[in-house]
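In structure tokens, the next block holds one chain alone, the form predicted on its own.
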Amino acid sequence: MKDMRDFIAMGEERGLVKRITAEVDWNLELSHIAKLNEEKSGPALLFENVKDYDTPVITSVCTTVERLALIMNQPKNSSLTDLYQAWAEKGETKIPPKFVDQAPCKENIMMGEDVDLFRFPVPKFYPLDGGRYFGTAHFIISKDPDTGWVNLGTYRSQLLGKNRLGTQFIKGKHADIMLKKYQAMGKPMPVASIVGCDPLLFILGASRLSAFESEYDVAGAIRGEPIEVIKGETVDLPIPATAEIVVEGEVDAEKFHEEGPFGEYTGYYSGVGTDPRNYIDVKCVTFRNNPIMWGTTVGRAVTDTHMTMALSYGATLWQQLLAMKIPGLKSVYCPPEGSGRFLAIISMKQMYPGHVDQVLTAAISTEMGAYGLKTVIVVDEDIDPWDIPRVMYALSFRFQPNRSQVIKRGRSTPLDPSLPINAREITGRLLLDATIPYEWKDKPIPIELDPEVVERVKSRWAELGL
């Protein structure tokens, strides 16, 4: 799979993508159809007849695990944790991108005064949104001016004008770190917003890779071949060759525009009214013939945003824990209902006293866990972390509050609605030990079935009419 068009073709063959030919209004109607469809775990929707436009919009690309498996070229019956494992195994060996001389993303070029972002069918998603949002299922490319490190990051982008896109570079995010360097140099930061390409790149743009690690390199490793890129028209950045729409421009750290509000993946608005934020001053737009606009409804769980984060955050947490070489780790699960980032469940085999405490604190010390992770649950090896009824069993019969750790300070996300709007920089953390302690001399005796009787009963299953 190299681009969005490959995804559509392969998805249609498997019944995972449906074309909508009836006219649909970009103003609320499109997003509401998509949202109701996502809540039923419906197919990805390709809207081919958007009111006032002659180019399509695709939504709900990542809503189901089966479609995530398709994107990662894994078996259709894979679980999220299977995808974590594949990500961790393949992502170990990095494959840098490869530059090409010609690319589909250059089929059409708008420069300077000809730039008009209203040419594209940008949806308005929810009634209280501050406007139309060009960038929901996109990513922004930026480059560190000191090291040349290239970052792909998903930051929402409101359509503020024909040549202006809002941004939300949250404090400490990689794009924010880079922007501050450009600010110190007294220069604007060159950026490119990418809409529609290999869906894996969007998933990686939403991940929590470590600093100085490029998402392009990991994508190449997962794909097993380099991602093809081409230099931008006005920015010295590697652009995905198969991108549907590429917006090139600059972000000046000293310039602001009112932006927001926006219905976030938490199911709530992240603030009240608008806030002054940096924006992209657009210099050039390139796009394919009949470009496909890609959007996600975000909103309350579970949509493709939550599934994307459950994959990208869970996979990077698992990879980062494995990199710590802690023995006994069995599996990890970051539920999509928690957007993949607020709750992590880890299964392990205990091997020494204090082993569980090591894993609990390690989880919030990873690049992924250090930002926004609020609750970590560790269970014994006989519990699959994705088996929520069994996790509830462990919390009921193995968890003891006196053994839990409450970590009062940790980095929060400003999108967390469980904190006051004006106090979202620091979060509390709860580390739950839902295991039978290793050091207990007398452990509870588990009830087990007799293996011989189990086999005898199984052999009679049909006879019993079961």
Ligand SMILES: Cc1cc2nc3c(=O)[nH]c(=O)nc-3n(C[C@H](O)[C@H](O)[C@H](O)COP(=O)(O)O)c2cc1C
The other form holds:
Amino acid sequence: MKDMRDFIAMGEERGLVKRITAEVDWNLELSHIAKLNEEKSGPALLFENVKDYDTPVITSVCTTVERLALIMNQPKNSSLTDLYQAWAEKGETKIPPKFVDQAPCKENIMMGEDVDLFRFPVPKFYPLDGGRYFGTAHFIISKDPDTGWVNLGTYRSQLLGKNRLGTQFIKGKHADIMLKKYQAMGKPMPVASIVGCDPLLFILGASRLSAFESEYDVAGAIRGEPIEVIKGETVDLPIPATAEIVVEGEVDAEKFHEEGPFGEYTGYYSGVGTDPRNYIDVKCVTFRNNPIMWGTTVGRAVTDTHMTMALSYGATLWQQLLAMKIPGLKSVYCPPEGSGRFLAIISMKQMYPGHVDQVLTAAISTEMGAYGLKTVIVVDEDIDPWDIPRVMYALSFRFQPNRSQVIKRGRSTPLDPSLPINAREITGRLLLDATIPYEWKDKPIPIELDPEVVERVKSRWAELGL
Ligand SMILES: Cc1cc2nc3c(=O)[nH]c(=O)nc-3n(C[C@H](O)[C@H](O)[C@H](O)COP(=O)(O)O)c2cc1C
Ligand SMILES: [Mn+2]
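One more: the block was the form predicted on its own; return the form predicted in complex with the ligand.
Everything in the complex follows now, all chains and molecules, and the chain you saw is the first one.
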């Protein structure tokens, strides 16, 4: 799979993508159809007839595990945990992108005064959104001025004018770290926003890789071949060759424009109104012939966004835990209901006293876990972490508050609605030990049925009328 067109073709073949030919309004109607469809785990939707526009819009690309498996080229019936495992295995070797001389993303070029972002059917998603959001299922490419490290990060972009896009680089995110360096140099940061591409690149854009690691290299590793890129027209950045729409421009850390609010993946609007934020001053837009716009509803769980994050955050947590070489780790599950990031459940085989405490604290010390992860539950190896009734069982019969810990301080996401709106930088964390302690000499005796009697009653099943 190289681009959005491959995803649509392969998805249609498997009945995972549906075309909507009826006219649909970009103003709320499109997003509401997408949201209601996502709540039913419906197919990805390709809206071919968007009011006032010729360009189609695709939504709900990542809403089901089956579609995530298709994107990752994994078996159709893979579970999220299977996908974490595949990601961890393949993502270890990095494959850098490969430059090409010609690329479909350059088929059309709008430069300078000709730039007009209103040419594209940018949806307005929720009633109280501050406007239309050009960048939802997109990512922003930027480069570290010191080391040349290229970052792909999904940070929302509001349509603020014909050549202006909003940004929201939350503190400490990789684009924010880079922007501060450009600011110190007294220069604006060159960026490119990519809309419509190999969906894996978007998933990588939203994943929490470590600093200095390029999402391109991990995407190449998962694909098993380099991602093809081409230099931007006005920015020295590697652009995916088959991108549908590429917006090139600059962000000046000293310049601001009111941005937001936006209906977030927490199920609430972020902020209480607009906030002054940096913006992209757009210099050039390139796009393919008959480009495809891509949007995601974000909003209340569970949507496309939550599934994307459950995959990328869960996979990176699993990968980062494995990298610590702690023995006994069995599997991890980061529920989509918690957007894959607020709650993690880990299954493990205990091998020494204190092993569970090591895993609990390790989880919140990973790059993924150190940011926003609030609750970690560890269960014994006989429980699959995605088997929520069994996790509830462990939380009832094995869990003991005195063996669990409250961590008072850690890095929070400013979007966490469980914290007061003006004090969201620091969160507490809860580490729940739902296991039977390794060091106990006398462990509770599990009830097992007598195997001989089981055999006997099974042979009488029909006679018993059961
Ligand atoms: C649809 C969507 C929208 C997002 N919007 C933002 C945003 O506006 N600002 C932000 O800092 N993170 C946002 N995120 C989360 C980031 O993509 C995520 O934290 C990622 O790790 C950022 O890349 P980085 O680690 O290279 O900084 C969003 C994620 C998704 C899936
Ligand atoms: Mn990054």
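Shifts are known only where both forms have a C-alpha. A quick note: this is a predicted structure, and the numbers were derived from the prediction, not measured. Positions refer to the first chain, counted from 1. The term rigid core refers to the maximal set of C-alpha atoms that superpose within 1.5 Å between the two forms.
*Asks:* Look at residue 443 and decide if its Cα position differs by 2 Å or more between the two forms after superposing on the rigid core.
*Replies:* Moves: no, less than 2 Å.
*Asks:* Can a Cα shift of no less than 2 Å be assigned to residue 454 between the two forms, given superposition on the rigid core?
*Replies:* Result for residue 454: yes, a 2 Å-plus shift.
*Asks:* Send over the list of consecutive residue runs, 3+ long, where the C-alpha shift is 2 angstroms or more at every position between the two forms on a core fit.
*Replies:* Once the cores are aligned, run 449-466 is the only one whose C-alphas move by at least 2 Å.
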